[in-house]
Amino acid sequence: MTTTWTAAALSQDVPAGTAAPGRLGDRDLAIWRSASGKIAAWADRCPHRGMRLSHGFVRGEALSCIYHGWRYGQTGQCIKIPAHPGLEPPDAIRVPAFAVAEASGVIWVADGAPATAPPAFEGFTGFRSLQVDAPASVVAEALGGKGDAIRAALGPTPAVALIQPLGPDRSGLHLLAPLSAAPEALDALSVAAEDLRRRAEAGQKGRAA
């Protein structure tokens, strides 16, 4: 269940007209959406000083930086500089975009162009995603499986679970959890994905030790 896309963020913590910070391997992301719905992941540097973006603002279909309020269009272009408002920025200007898409409930981003579309769970959407200072392998041996998209159960209720690496010593998990889940179900998913964070934590530690 490996893919060439890899699970950055869930599709609800991304709401429209907002912007998150977001990792793909050692890269910095700015991960947004414009008013209208549309994703987008770039590098999280403004081309000018070097300021994340995920730190800006969106406005209609644009990002803007927060520092001198550059404002780049959905393609990374930058459309308009204020301080020089009568200037057509050159095409130089523009920050670097990465392959994004959504699937079940998931932001994907990928480097370059995957040949298929994200994986798609049917009959799960996102639930909640935690950071885990553990390796993604450790965190793979604490759901009791292997690679980066795990079908689990935590606790009683069935999941999946999507492992981001973010660094030797930490990583992502986003949970997927089934459509039909009674609210109670889901206070128990989230209870058990604390206990395995712990788990996962403390066989880190000890294997640190």
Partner chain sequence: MKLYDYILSPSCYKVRLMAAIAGVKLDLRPVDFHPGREHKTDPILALNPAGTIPILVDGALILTESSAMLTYLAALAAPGWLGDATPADRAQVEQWLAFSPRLTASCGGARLHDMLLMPGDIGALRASATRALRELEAALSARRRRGHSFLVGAIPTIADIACFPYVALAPDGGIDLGPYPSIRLWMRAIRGLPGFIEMPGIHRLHEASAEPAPEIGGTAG
Contents of the next structure:
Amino acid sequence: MTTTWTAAALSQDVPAGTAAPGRLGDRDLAIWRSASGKIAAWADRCPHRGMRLSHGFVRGEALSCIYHGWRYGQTGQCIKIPAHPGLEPPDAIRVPAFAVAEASGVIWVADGAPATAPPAFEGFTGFRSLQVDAPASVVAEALGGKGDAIRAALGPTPAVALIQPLGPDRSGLHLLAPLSAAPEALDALSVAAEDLRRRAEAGQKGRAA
Amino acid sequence: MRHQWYPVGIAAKLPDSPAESLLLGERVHIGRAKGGGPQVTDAKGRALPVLTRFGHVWTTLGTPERDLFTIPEADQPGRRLVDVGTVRVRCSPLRAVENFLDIAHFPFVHTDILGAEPHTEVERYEVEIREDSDEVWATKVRFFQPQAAKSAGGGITTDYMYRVPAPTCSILYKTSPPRPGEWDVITLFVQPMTEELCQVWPWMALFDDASTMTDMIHFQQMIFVQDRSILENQIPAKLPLDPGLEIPTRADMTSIAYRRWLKRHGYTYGAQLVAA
Amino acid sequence: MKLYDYILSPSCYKVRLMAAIAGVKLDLRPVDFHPGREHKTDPILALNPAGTIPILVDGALILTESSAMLTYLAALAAPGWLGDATPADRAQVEQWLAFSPRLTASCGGARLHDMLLMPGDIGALRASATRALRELEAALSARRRRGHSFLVGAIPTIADIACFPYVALAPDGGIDLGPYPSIRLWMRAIRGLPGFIEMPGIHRLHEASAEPAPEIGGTAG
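So that was the form predicted on its own. Now I'd like the form predicted together with its partner chain, please.
Up next: the whole complex, starting with the chain shown before.
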């Protein structure tokens, strides 16, 4: 069981009233934010017929499944079944929820209750997520570092790279930059990150061949 | 399920050179015999049994105990027979059938066509497994529909009956908008390619003198492709037959009976038996 | 104005969507693309020898390229959508209109292969789609940094309509859109536009409609 925090998405990419897909280890997540701004990370599966909740829609403080409109409140408890408007849904109908916290513009998720708060990178905020078709270790190596949080040298603007393993040959790369960075500086970081992705993927192909 | 008949092509549109496909994970080729009729061969090139019914070519990998089911209503004069065309879906063939048996999704997946909020309630209906014919039937199903068919002028409360005569085939009888006393026949015939991949071959026998054939084809393709993005995103991909993994309600009585009937007969290709 | 149309064609949908947004009424003439292959029959080939749909006919004008149809509809009824406020904007609209066939060939090719059994090298189609989607994602993330939701300028343009359908339907061809957060938010912004219409595989924003009031006199329970 993962009791450490995993960087799963960026705060800017899940604005109020939206849902997005995410991953925690080998599990699919529905990450969503209510109209009032509350973030949640759930199993990406409606208990009724297994439909992905990340395809669902947010009305107010609840997430509804796109398939039959079953609606779930903040705790994951089902609060409405449209096919039976007069029925109070049984307590047993509940979507498993994961621990979630936001720091430095990053949405962190965990299975269980980590003992500490997620890492904060003072003065930095998340600005771009990319997926790389290479394992986390190869991405870390391309960044010239080790582990899952690397102070990256991608040009004149300092950056923090958070690497999220997504299986044996895929990773998420969440990039943080100084809050004060101008759009042009972020553009340059983006280009550098894509260059890094090309190299990591080319290296990966070379290894596989 | 080897001893069942499955649809593999439209009789009027057989390919000139044999087309490769999959049936229950085994390679088959569908084409024309020397005389022009349908021919289906297995991976070893042996001719498989074929029959033509409901506009489609059917085959089997086994030795079916009985003839393919019939749909007597479809023989009524005045109906127009519609070969809708096939669509491939990355889902269990059983999930495709189960979705076809469901009405509660209409307001959310077929919005403003087969359903619309706030008309979401599913009233009680009747479901039985008919022992004489060994078929699943749901009757007295009613639902408010903004545009029930291409021929519908506006919203009507539509009456439905569902029938499952074979593990991957379902027939829907629904109020015919131009002839309220008669049933339109809409089928979903599913070719199980693998346990998580299938081709649907919808076919219809409708009372509709106003719409063009293309209009009717497009209406049904529209409906099915609205379902496709749902079917490709259900977890697990296979249909769970044991209770526990998914939570049904009274609106799902047809699905509950279908799952029970599948399990009773051991129709488990595309099913998940033990809750993960 | 008559549109030779197929309900499942993303290119035809571009024209239907632009017309709906611009408030232009189209006379739809359904073409039995699948399974009938009517687009390869003589009457359609007489209009468009390339044997493709959509075809837009307005009097003597016959258009067979969807990007040209978007330009025509916008110029007629919604000139702001041409996105030609500055020379740079105008060029960027052209850039995206010229980019959109890459999406048609890759995402659209994968979709036709997976859904309607058309021939194709599915691995190559998906790889090509990934390259195009990565370019689009990078461009849209740069736009967001500047507070913009759409591809060019401050407002939506025909460039957005030209790129949207094949991107939104990429999952039909087994292409996961999960890795593209800026694309997700851009698609959402398009789905939220006044006059937006859906096509099969692209759901409307159910969240945009307020929670419906309970049915009066309904028999619950």
